[in-house]
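Take a look at this single chain, the form predicted on its own, given in structure tokens.
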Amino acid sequence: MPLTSQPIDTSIYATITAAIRSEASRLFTAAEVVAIIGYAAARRVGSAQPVIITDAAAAETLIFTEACVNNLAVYLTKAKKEIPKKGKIGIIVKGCDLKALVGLMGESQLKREDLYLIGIPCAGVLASAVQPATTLTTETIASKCCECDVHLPLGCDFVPSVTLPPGPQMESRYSEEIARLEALTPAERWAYWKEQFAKCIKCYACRQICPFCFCEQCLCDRNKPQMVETTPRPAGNTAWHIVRAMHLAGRCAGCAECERVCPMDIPLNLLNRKMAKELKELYDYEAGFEINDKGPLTMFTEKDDQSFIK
């Protein structure tokens, strides 16, 4: 990370917004989607929000700012069974947020051939502490922008015909607090870990706004067997973590929707990405870019490391 605030210049960000507009009208013109689900300005000057449109007149309401930083996906998850059958979706998605999708296709929660991906090349977006109208620099740039390899998102069925400019070059900043942790005693890291989990107060908005959590009921939801304890105190709040955790690993595109909406700042993602790096070095894998019917934690073969079988 620089050590001086460098300005990101996303004056491209205009022209993918006319360029998603006019795409949006000629697919609701030619009737080849039912719906499309973006982002439109929200009432703060220069926030955006999520929308859902579902005709060519709402088209002129997309955008694509610095201030698009809502995973979309998770809008297809979430509300799918009362989503009816009447065609295809369209769908505004930046790099991070085709992980999901392609995470989600793995898994059978979409189908392909049910969406029309709209990609975005995205030169990053801004942190979720951050004011809008703020101008997007390497100082007001989200954490999971320091780290992306998809700045212009592959397979998509339409992207805007631009040419991202070059930015400044910025470090990991997940990388650069994981391995100060690894260098920590197991007892440190332990106690590091204890503290953070121990600001849990159970909302559950880390839940709510991954696109991976679409269980119906929560298996830590459960009293019958009560699985996790679901009163905000260390052990089941530790627990609540540690199970969300394994559930994502292998799994998690990095989006880092359930730190930006965490309401005691708990390093969520910091987790995920330590989990990600440990699946990078043992199976050389790397969750969102291949649709695959299972992950390394559901299968087994020949390559696997079996140094533990005694």
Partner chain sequence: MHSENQKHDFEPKIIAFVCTWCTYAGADLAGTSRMQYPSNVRVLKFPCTGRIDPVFILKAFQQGADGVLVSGCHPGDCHYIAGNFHARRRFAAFRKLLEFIGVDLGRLAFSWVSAAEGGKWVEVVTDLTEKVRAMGPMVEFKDLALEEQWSGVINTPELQEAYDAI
Given for the second form:
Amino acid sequence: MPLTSQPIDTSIYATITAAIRSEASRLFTAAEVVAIIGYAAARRVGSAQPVIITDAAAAETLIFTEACVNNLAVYLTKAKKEIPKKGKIGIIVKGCDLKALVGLMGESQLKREDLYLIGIPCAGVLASAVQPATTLTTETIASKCCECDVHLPLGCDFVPSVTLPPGPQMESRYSEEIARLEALTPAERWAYWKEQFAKCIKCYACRQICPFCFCEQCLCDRNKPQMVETTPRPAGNTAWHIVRAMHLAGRCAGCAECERVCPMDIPLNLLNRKMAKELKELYDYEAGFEINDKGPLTMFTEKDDQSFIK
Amino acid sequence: MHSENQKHDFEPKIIAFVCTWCTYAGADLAGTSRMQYPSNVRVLKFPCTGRIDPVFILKAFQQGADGVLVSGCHPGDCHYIAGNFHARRRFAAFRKLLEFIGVDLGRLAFSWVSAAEGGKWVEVVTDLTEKVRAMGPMVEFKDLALEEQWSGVINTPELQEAYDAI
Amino acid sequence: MSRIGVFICHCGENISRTVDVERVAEEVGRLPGVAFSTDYKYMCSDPGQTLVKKAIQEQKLSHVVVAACSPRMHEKTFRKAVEAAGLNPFLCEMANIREHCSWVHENREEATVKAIDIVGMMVERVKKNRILPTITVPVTKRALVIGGGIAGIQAALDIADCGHEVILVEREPSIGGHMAQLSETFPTLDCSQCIMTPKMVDVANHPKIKLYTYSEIELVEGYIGNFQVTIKKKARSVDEDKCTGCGVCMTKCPQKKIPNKFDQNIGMRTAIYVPFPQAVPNTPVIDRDNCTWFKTGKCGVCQKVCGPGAIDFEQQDTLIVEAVGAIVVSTGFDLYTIAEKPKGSPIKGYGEFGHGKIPDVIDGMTFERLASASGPTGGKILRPSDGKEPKQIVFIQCVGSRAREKGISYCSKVCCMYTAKHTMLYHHKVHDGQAYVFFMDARTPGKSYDEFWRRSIEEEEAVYIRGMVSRLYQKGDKIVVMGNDISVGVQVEIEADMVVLATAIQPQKGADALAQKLGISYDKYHFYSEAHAKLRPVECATAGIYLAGACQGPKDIPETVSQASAAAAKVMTLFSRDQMEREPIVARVREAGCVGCFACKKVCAYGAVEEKEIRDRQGNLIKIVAYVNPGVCAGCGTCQATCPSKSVELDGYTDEQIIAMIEAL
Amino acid sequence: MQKYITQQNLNTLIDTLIASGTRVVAPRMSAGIPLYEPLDSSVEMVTDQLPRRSAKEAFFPVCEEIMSYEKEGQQIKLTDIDPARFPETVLVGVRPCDAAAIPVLDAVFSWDYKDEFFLERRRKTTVIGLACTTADDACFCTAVGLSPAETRGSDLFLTPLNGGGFACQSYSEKGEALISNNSALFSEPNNAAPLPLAAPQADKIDLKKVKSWLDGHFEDPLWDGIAVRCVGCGACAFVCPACHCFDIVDEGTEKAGKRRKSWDACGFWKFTHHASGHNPRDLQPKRYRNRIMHKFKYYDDKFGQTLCTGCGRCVRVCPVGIDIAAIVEEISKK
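Let's compare: the form predicted on its own is above, so bring in the form predicted together with the partner chain.
Expanding to the full complex; the earlier chain stays at the top.
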């Protein structure tokens, strides 16, 4: 049952903005970093966009607001060749973003010592569909924030010292929706996803924004052999989303960027959350702040569940 | 044992992905022992279940399979030490995903069949064939393959009917 | 377009009885790319093979599909035939229409339809087959043997006798291992030293064996046929070239009260020492922890008395790099140190049976030293506490072993036999003494083993009590041993003078660290894992590394020696050619697509995946990608299924081939 | 021809057309979002929200089959698509920014090569535009010289009136035919005032000035500055009413398959990836530059038109907040 909309206190974001500006300025002055990946205000009222700044003067453009939805970890992956990786790079991370960075370190894509992590104590950010100039409430908040357990990122180099105000109680949107779908018959679930995937236009925003889709050549772009139909028809769309979810299983850190950026509002993170739930149940695996050498699908134990195997 | 003479309205297409060392050899043994089983199954041989990509299962359904079987060596028997252990995790996860998408897991079977288990091979294949036969054709992926974006539709039967009416 | 030839075999009537082979040939002949299709009564026969070869040449075939029996039966036959006709053998595939079709289906129509599908699948597959050249890997014909016990000695001698150089590395100052410590050996009661020392001397004198004692493996790089091994030669403080082994240094050394590990610490040695008189090499080593010179900077007696001037206090550890093609690991075992729990040990039960507290509770190896003619007591069975001869002696078997709840569930395999031997040795030496044995089961499967065990009871009067000891305590100069004889269901209490524990066999300490250097796997007890428990018991999963002796699991001497010779035979097989050839079913990395996430490396059970730097012409690092060493890859393909971008591909089972087969259906 | 039509009669018109076998495409809710889709009934039509995708797909489908093949033995049989089979369509409730893009697309699809797939659909489609009454701060039709009442591209244009119903103006023979064929549903225009139209906040930009700057700045730090954040997806191009790049792929098996044409986007790394492995637009800023250049320079060079109608969709969907209106404004001030 959705609760009545309640405001979420984001007053600390002003303090955080001031703190990251002065830290950024200090970092450039002390030549500790060559660039900082953060957020800056954009044209539309209340909006924010990712920026990459390279000098102290630009530190004043950095902000943190409820519109700072992006997971900036994507800019550190191999997919982003434009960003030269010479010297230490500072990056602003929310707890959910940090999980992705940690995952990338486990997959040899990043090294901790090459980064300066500026952690954000985060009360939540806006969902994708809303206009940027919206106040953060239990209704307008991103679904991932409703079930967030990492409001405070751990192991960062710098975290603004603010106290997170206690937040209102929130619904567990993903868990509830997954439970609802699980309770349906296979045919009903198929009908649900068929309608959702039919909207897909293969713009690949979900892939491009995902920190873990760092492959230089996506399996789904290949044509020798064509593992997955590339055209945006229902068949190819369904195959693409199944493959995407499978490739992220055990890797996805839950930043929900795929779902946020989908211009067709396909609830993609539901698939990721479902897989996370299964891997938690099967192998007690959860994405976290610890760098793991192996993920749940690149390791095994002899005693793994095989109740499904005859 | 299955009688080949029975006639059915629907003959399911079953695709089996098997490892060469255990299950393929087990199926060979079923042959040398002249055991009988439904002819619906088509076998694809892999060096190891570890080589079997979930995409192959997806592709098999897209190509019209009504049932898919994945079978390899029993735990501890893997010719390649641990390929089947990796496969076990991979497919434990993948079947959950397919189930969530709306695929009836009755159509997707997994088994360990050793080179000595010709009888088990027959049992596994017969069971899956009969089960899928009872479920009827896997229409979901086949229907999907025929669907077009509305804008790409040339003329639907309904439109054709309307034209004819004019 | 491909020109595929399809050859349908009747297999006498085995196939044609249920499959309409003519119809299969006809329908398959219409598949895109098929240029020729025919059927024949026995395709594997000489005329059948000739038919295939002729067709390849006359029809200019590009690929061949033989529809017949299982590829497990005749794939090699037809690939050879195809190769003889000038095609790459990997452009030939078999369609199994016998075991998987004609033999398992009675209905002719169904079987024929299925056969057409099976052949059609293989036609699509073969179109995507690539020419695969046989992989050759150069082989350095030198072997490394790690561990100089009986296993290492046997393996080294066998390989060296075959004419190949062997590097034998031993951690202790002398080779010989545990076998050199034993008094007599079951089931023949040969004197261990009598049969062991000649072999040790053979090693020392063998022109093909290079011996590094007091040395350890520092680093192992490379792969089968091409390993580079860095050996750390610890400073001996004695110049091996100058030392004549006269032993004057040892007689003059003022530090004489150092417990000798070789004698299980019941005998004493000097600070400059050889572990035992028959040591190979017979070059002493200075125990720097106990040497007065190294502790205080004073003394130097040995240096003064050494005629050849071999004593070198300044000697440093040195690193030596050796290139070898194969490695035999024979690091042996250690006994479960029940007296004291090693740090971090997951095993429970330490401190039981008063071991370590009651001086006359000893382990089996200590008993061996007491019984040994060259031991600290000169072969007399005397109690460590007061040097008296024990008149009542209790042996307790399965101490540690087979105790799942305490952490060791395996059987140590040799204890039943050596305890029987101990009762005999005891009876031979203490005629009026009585030996009791507490045991769970007597496990004596081995040639003449059960007879030996029975002799200990029937002729040597040992009393076997089936049951475990429940309590043991010191009472005056006696040790009271209480237990339950479960065969008669009565409580037993023995006032013993001495107790001998048959403690469990464990791998050497540091076995895990060595395994990590070698890239081989081990079980939860740190015993090394063989590639296949039944069919490849002496090979590691990592190609080019072989196992011998108790490092792989508890073993007695005959079994150890057999395995050592088997490992040597494997090494010699590898060394029989200058180049190692292998089937080219291996994984290859498409470097352009690889992003270096190393998921492949994480799932590779063989350690075949390495990291490779890609640099531009200026030498700048562009990226680090995976590289699959074709000499090491076993061809399972787990890496490919795991690779998100499919940038690693298993030749012979590529995605293209598999997708083509699925699409053919 | 100017007429008046009530909301009820508009619905009747739609239902009559559907009943007669004409495909009526209008904004409707589809799995939670508004999209231009064929209606089953007039009640499905929603006009208060801008559809997530533009109306271009009525002429330029997301994905369409252009040919099929079958192989048997050594023979290959090819079957072409006959554009004559495309259905008669009426597009209803098209936003002025979407409708205005249609004639812009006409230019490229009827240039040296006449794209019959596009042109035949164009011939068979009547476009009924609808004046726009709501705008958000992503809308910028006014900046590119259009307006919420822009009639360009519409065969018939509806303006919602105070008190209900629509003023209805035809701009083509197709529009007039639609009125005359259903004349009972239309009445003479009345004097009711139109509802207040949307008022996007964007000021008119001097597009000539933008073009002249682009003419001289193929290489410019601006590209790196704005496009370094671009992640290279195709969302902007796919929701754009004017972007028209497509890919052609063969899909199927060895035995049979189809050749399909589907939307493509210059933001994709693969878009200019050569078979040799070389990619002239190897980095994202080069790809983003192409997007701006194509819209405000190349298309102008070639056809004298701007490839942007200010619908603001790309601004709304961009995963990283790239704002084409802000960029063009910045260029215009240089």
